[in-house]
Amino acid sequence: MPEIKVTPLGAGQDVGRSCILVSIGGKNIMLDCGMHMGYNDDRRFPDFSYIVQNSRLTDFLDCVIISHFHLDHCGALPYMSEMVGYDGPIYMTHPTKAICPILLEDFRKITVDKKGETNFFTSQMIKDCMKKVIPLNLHQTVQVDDELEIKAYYAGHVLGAAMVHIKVGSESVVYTGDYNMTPDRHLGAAWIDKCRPDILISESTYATTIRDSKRCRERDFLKKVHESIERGGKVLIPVFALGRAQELCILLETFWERMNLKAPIYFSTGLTEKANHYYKLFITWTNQKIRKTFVQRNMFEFKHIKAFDRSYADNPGPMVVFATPGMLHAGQSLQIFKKWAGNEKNMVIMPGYCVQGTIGHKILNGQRKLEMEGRTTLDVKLQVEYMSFSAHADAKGIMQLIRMAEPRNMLLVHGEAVKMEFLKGKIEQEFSIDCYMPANGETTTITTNPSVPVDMSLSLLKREMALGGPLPDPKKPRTMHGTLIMKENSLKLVSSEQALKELGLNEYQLRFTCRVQLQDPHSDVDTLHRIYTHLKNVLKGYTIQHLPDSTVMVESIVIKVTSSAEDSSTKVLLLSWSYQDEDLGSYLSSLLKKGLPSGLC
Amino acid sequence: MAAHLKKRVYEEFSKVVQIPHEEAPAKKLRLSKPSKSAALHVDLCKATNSTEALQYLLQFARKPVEAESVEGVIRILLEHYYKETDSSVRLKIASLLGLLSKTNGFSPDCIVDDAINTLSNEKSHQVLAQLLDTLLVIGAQLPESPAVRLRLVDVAYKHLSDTYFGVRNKCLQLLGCLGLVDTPLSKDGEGPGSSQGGARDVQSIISNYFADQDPRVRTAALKAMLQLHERGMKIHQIIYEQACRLLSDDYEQVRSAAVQMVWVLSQLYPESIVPIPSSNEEIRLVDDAFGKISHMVSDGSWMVRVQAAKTLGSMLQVSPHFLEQTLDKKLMSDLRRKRTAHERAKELFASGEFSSGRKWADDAPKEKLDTNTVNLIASGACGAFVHGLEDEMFEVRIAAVEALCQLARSSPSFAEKCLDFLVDMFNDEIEEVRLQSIHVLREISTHITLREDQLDTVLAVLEDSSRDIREALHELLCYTNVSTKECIQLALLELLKNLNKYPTDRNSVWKCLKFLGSRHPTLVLPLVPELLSTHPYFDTPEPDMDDPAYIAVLVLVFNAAKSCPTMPALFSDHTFRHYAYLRDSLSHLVPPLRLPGRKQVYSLDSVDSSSGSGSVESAQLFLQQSLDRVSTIQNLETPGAQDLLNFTIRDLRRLGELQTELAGAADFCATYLRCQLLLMKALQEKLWNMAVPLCLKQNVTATAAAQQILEETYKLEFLYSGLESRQVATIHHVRLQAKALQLILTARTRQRLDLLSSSCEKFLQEVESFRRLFPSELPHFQDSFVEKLLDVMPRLLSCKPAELVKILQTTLRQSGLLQLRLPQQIHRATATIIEPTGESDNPLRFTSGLVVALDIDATLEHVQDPQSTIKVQILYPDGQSHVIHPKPGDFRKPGPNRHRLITQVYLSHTAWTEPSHVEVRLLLAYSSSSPPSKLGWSDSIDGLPPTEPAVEGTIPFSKPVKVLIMPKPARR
């Protein structure tokens, strides 16, 4: 039986470092190549030595597919392609290809220039790596080689995020990457057609969450910001540079526009400007509203949102500042936070997840006194709000996607084990399909039952159609006679005559003959007639002929009667049938062996 | 070629027209076949190959064919059809047959046989499908002939098993359109079994194709079934299960049709019980269908989602607890069991199995719960609207909002629940959706009382920069109920803020406060001292009377005081003064109050208000009596008649001012009587007895009177809505009289005969057209001017102009006053320009030669079709005028019979030295069936400058507003 093997190198029962190996139909594919943000040592990258010990990766992998530009999905790419060595194709969507190198370069700068790490990939490596990238369009089927084809679907989440459908022959796998089933202010919802893959590999970050209505959250958010601004307070929103930041920007921008507000909104970091540029360009990847209105005005050309300067933080009066990073663990957002923390009029809104140990996590858990470096403490007086704007599918969204794609098996990655366990139970109960959740390095094997397509000759098809009813019923299998020819990796079903012709063979007919002895006192002719009437009574619906040359034909079966030489009342019946009529022939012989009923005339 | 063909066809027509005179048309047409459709025949014969033939046919199809020659053409086409070997030509012929049988006046029953015959030996599937389509057309043309239908249905049955999807499609369509419906009728006549069986057959046969392998055929089968339903056949309940299965089809069009099908069945059998699969319980069918359709709101295709969301709105019979599920996303359990299960599930969720994502770290894993009771998606109704309202496509969101509205209107408890969601939609990214949700909330606001927090979110939208949104919200606030006095205070505060931010909203805000006050008098009462900032010991400074915010507060307080007699005691002295001022200046916003010590001053008003509807009746009576009194005037020359008319007109005008309900009717009558009065005066002038040359001066007044009557009649006809044809006829009659007067006057002043005779002719034409227009009204015009004229019509037609004028003159003077019957419902179209106010002293400066945009905001009432009739006129000081047609999009419809025009007009002029006023007014354009002849007009008013600069065919109907503008010379 053919098998599909899935081995997570990262993201198995874990969030971060997404990297999943899939073997399907003899092809090996790597899905995502991310890094772990929580580590600074070797654990940061997936263990590529798992794949091959000494030889190059190119020999083993047929292609690498990157779902979107977040570093936990693409951070290890230059390391793998340039330092470990991989020359095969890398697939990603156009926006991902555009934004990915910016993030990689930024990441490299922080690790190498700021932290002073050596043995890290260089700018040149990033460039070389990007040269190997082949861009994908949505819904475009790309042939990686003769057998392997991939197709990208819209996934929401961030600009350019895609789900991929990987297909070899009739076996297929769908990898979702990160996706979002509810549309937001700048992106639409993920969508996939009913492709019925063998495995659906889905993220499960929010496996146990069913989020409130999105509008409710937005309204809360806007209300909080608005109230704070009206009080004259300052609002700090720590964000990651890309993704949520743009959504929140649009949200605030439109709100400011609608409500005619004047308080300034600032956005820190230069990285964003570059990325915003791409957001403006890839309008087709955004949601309906932005797509429809960009002719009048591109929503990403912000009117109210200006670039932030360090000195603005001390300006009097209300303001809203978006600052990186999102967890308040370092950088600008932390600096601003320190400045503003003392005033209870101010507010900090955490729009996303915070890792344990960061200041963000501490203040969210209600800590009001923070110990800073240098033994100073910081009194947190400002209001702390949490608002989940994470663009991952929630439990209901995951279920919805399963319903859309109708997979035969389910595999969960990119989530915490306990939460996965819960969702796994739900999925198995709800859809009665198998659900797996392998840990890193653990291989899940799924046997598939692929249907083998066979070419059928038209003449044969027509002939068979003519035999049966006029319409083929798709629900019922039908048997047909034909010859299967396997030739050079292709299968063909043709009529036997054609097969003989093609193979240059003579046709032989196989006939079975059998003698049945029968006690019957009548003359040969009478006996034959009796047989004829007997069969006529028994076999209704068959053509039975009494031919003049003293034979009885049942379909193509010939029955002859001869008296045996010794005893004239012992008749010897000669039955002869061809191989095709085996069923009927053997039935007849057993029927006649029982003798004729006495009541016949 | 085309010309040639056309010519030939026309030749034919001339022949064809003659033939039907002789005998039975069908047979004759057949005989004439070779000759008449020869053109086509020749062309087709000439065609050497199929491409050419196709070309001829295509050209032929471009021209219409007359009903008489259709059959001949069809014969030729059929003849050629049998000979043709190329299937594309046959296809074209088949489609032509269909087209031709649609021709008006042609009955296609004679070609049914032929069309069916062609089917039998057709090999090409495409042609077959086309032929069936033709049959469908023929069948649709012959709804009265059951025999043909039966045959066509038979044909459809026969071809249903075709292998080509198109043929099956068409067959199903045929069955849907023509399948037998009338089972209940024929039941009595023949055995019920047979007819029932026949109908049953159609349905079961169609439903067999629900499982067809081709999605297009599945769709067609569903559509055919829906068609049967539309034609009145009762769809059997068995279909329900099959339709439900199709809801999970792979193809969107099938799913979409299936949603419709399920909906139809849920409406047909709402109360029947269906089992729930995988359990032994049962629920009502409508609930089951509701759940299934709700499920489709999260379908993959947005078309299906729109369809599903729309459909949900019309399923009003659904049980309340199912309905409420649609708003609950978290409630995932299988609610179909029992009430207790429902509650148990709710507790489960309350205990936090799933986190809401609103609080930090509330999704930390807890002990495992019994997962059997929790079902993530099985019951589809869960959160259907939550999904619909969050959808990516705004079409779906709008559909969901509308559905919510429909459901909420029929269920108060649901209305209460959906409030939060609607309020959330106020924050949608697309304005259309926001607006729609505000409107919806207004519609259901009778069911709900807003809580403080809800009001807070609603009011937040008041700061929206879109005027439409704000106004819709004001409208909403007019109708909402609030629960506490804090709410009132909050609303007032926000409205004042709004007023401050957008001063143009003044009127709308005031109006809103008026309703808010009159709805919640008891809630306003405790707020009064604070609102008016009175103090028990100290006198507070008197607020500025011109402050719109202060006026707003007063409007709120006064309206509340109307039904709260204790309130005026809290007023300070200046409040009373301000009341008097506002009652005069903003009488539509400030109600009459019964104030202590001031009763006598306002007695009239308070009587008015207290008597309520009784006063309307008495006013009506008064109106009728006045009209009756006038009708006693038999002859125009009776002494005192003029006085009576004068008084009556004055009375009616006043009545209109006092009783707004009757303003239209009173005005209408007064204007009519004024016309009569003018006519009477004109006829009583002494000039009639004087010699022509002496009476030029008198002549002028009479001419002016005639002119004025004409104008008034146009106003009467077009400015009032709700006129019956009797009144219109009366108005036309007056107009005719005025025209007669004009004619007489012309005849007296001018001696040019040719001119006179042409205007006489015109006049006679108008009399004639009067007769044509109002044939049914003529009996009411006994003894009137027009009747007398019509009596002597033959004589008038033959006599000379001079004689005609003489007859007219006597008839006109003898004719009595025609009584006006009071119309039932009559409203005068009115327009008020709100913006510009005309109060500004700051001139609008702009560089001459360039344009400046002037914002115009006006309300129109009782105007029909304002998009085409309303125009804006700009009148410059030099007499130059300029009419602008506003865009249709500038009109909004805030209420019934009410329109709002918000537009910009562009002004431009050459340089002035001083700022000067331009006048802006609205015009009502009309197109009369007999427009005033320009020649006659300019002749009659020769030498007289027009008293009012009227624009041709328009009625000025708003007070002109003056705007100071200052075009400056361009600086170099």
The other form holds:
Amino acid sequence: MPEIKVTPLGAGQDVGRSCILVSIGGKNIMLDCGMHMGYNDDRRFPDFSYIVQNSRLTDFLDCVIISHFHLDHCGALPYMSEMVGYDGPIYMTHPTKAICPILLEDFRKITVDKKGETNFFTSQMIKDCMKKVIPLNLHQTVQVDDELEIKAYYAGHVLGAAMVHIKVGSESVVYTGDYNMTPDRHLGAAWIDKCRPDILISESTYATTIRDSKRCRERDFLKKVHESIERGGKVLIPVFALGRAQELCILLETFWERMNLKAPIYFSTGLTEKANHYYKLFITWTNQKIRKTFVQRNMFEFKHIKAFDRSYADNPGPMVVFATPGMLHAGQSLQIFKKWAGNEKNMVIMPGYCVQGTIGHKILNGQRKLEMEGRTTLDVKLQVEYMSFSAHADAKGIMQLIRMAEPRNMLLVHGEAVKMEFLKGKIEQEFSIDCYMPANGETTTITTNPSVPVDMSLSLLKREMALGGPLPDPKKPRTMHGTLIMKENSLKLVSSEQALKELGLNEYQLRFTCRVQLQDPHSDVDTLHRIYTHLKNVLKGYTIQHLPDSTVMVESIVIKVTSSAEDSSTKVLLLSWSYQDEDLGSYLSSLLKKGLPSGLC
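Form predicted together with the partner chain done; form predicted alone now:
We keep it simple here and write out only the one chain, dropping partners and molecules.
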């Protein structure tokens, strides 16, 4: 039987370093190629030696697909293509292709130029890697080769994020990447066809969370920011450059306007301009409201939010600063956090998920003394708040997507093991499908039952209905008799008359014959009558006739009796039937081989 194999090289029972290997119909596809924010050693990148030891990945992979521009999904791409070695096609959407190299270069600067790390990709490698990218449009079917095709669907989450439907023959897989089932202030909700894939590979970051109403969260967020500003404190909001940052900027901009507040709001230098540029360029990827009002007013041009200079961090008085990155693991957000951590008036609001090992994860777990680089200790006195504006689907959203796509199997990645286990149970209970959650390096093999689509001629369908059968129920199998013909790579079931006409062939009747020896002392005529009586008793619901030409007919099966020349009590039964009654013919020959019961008239 054909099978699909799925092996996470990253994000198996873990968040970060997303990299899923799928083998389907003899094709090998890599889904995402991310890095782990919580590690600074070899564990940062996926273990590509699992695929090949000393040769290039091009020899093994048919294509690579990147779901969106977040570094935990694309951060290892230049390392994989330029340092390990891959020359094949890399697919991603237009916005991802535009934004991905900027974030990769920002991260390279932090890692190499500031921290001085080696064994890392260069600026030139990023450029060379991006030359291999083929952009995807939503809902456009792309033929990777003669057999492999892919199609992208809107995923919400961040600008340009896409889910992807992968198909080889009749086998298919859907990979969600990160997605959001609820629309927000700047993006729409994820959507996919009822494509019924063999496997749906879904992220499960918030596997056990059902979020409260978005309006309540927004109100709490504004209240906390306002209270901190009123008491003269500074508010740090660590964000990633694109995504939640724009969402919260729109929220604060509207609130500042309404409340006529004067405290300054700042955003990391350079990134606002870049973000603005891309949101203008890819306005079709935003939600309906922003697209409608864009001509009158660009929601991403802010009156109250100004570019940040690092010297502002020491300014007296209240302020709000959006700084990157979002998990406090490096960069400007970490620098500001170090400066403000010692003052209890100040506040840090973590608006998204933080990977284990990052400063963000540590302070959210209540750690108040942090060991920094150079063995220095940082006392955390500021207020730490967690408010989930994360654009990931919660448990309710994941269930919603399953109802939408109707997969035959489910596979969870990009989540914590304990929470995944809970969701796995819920999915299996509610949908009665198998759900898997492999760890990194562990392969899940799913056997598929490929269905071959066959068109059916209207005349054949009408004939079947005319025979008195009920209308076909699409959910129940039904046997249909016809001739299967292949034309231009598609199959069609037609009546035998139509098949002969279309193919220009002559009709021949094919019948099967079988001889059965029987011991019976009666005359041939009496033996035939006894056979007729026996069959009438055994075969209820079948048309059985004793014909004047000394034959018995059961449906299309003809039975004749002759005596053996050597012994008149040895009868030779000749059975003949058409191919439609092959099963019944075989049954009758077996039945008559057992002989006739005594006492038959």
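Positions refer to the first chain, counted from 1. On a predicted model such as this, the values are computed, not experimentally measured, just so you know. If you superpose the two forms and keep the largest set of C-alpha atoms that fall within 1.5 Å, you have the rigid core.
A movement of the C-alpha atom of Gly360 reaching 2 angstroms or beyond is seen between the two forms when the two forms are aligned on their rigid core.
Once both forms are fitted on their rigid core, the CA atom of Thr205 lies less than 2 Å apart between the two forms. If you fit the rigid core between the two forms, you'll see the Cα of Leu31 move by less than 2 angstroms.
On a core-based overlay, Asp220 has a Cα shift of 2.9 Å between the two forms.
After superposing on the rigid core, the C-alpha of Glu555 is displaced by 9.1 Å between the two forms.
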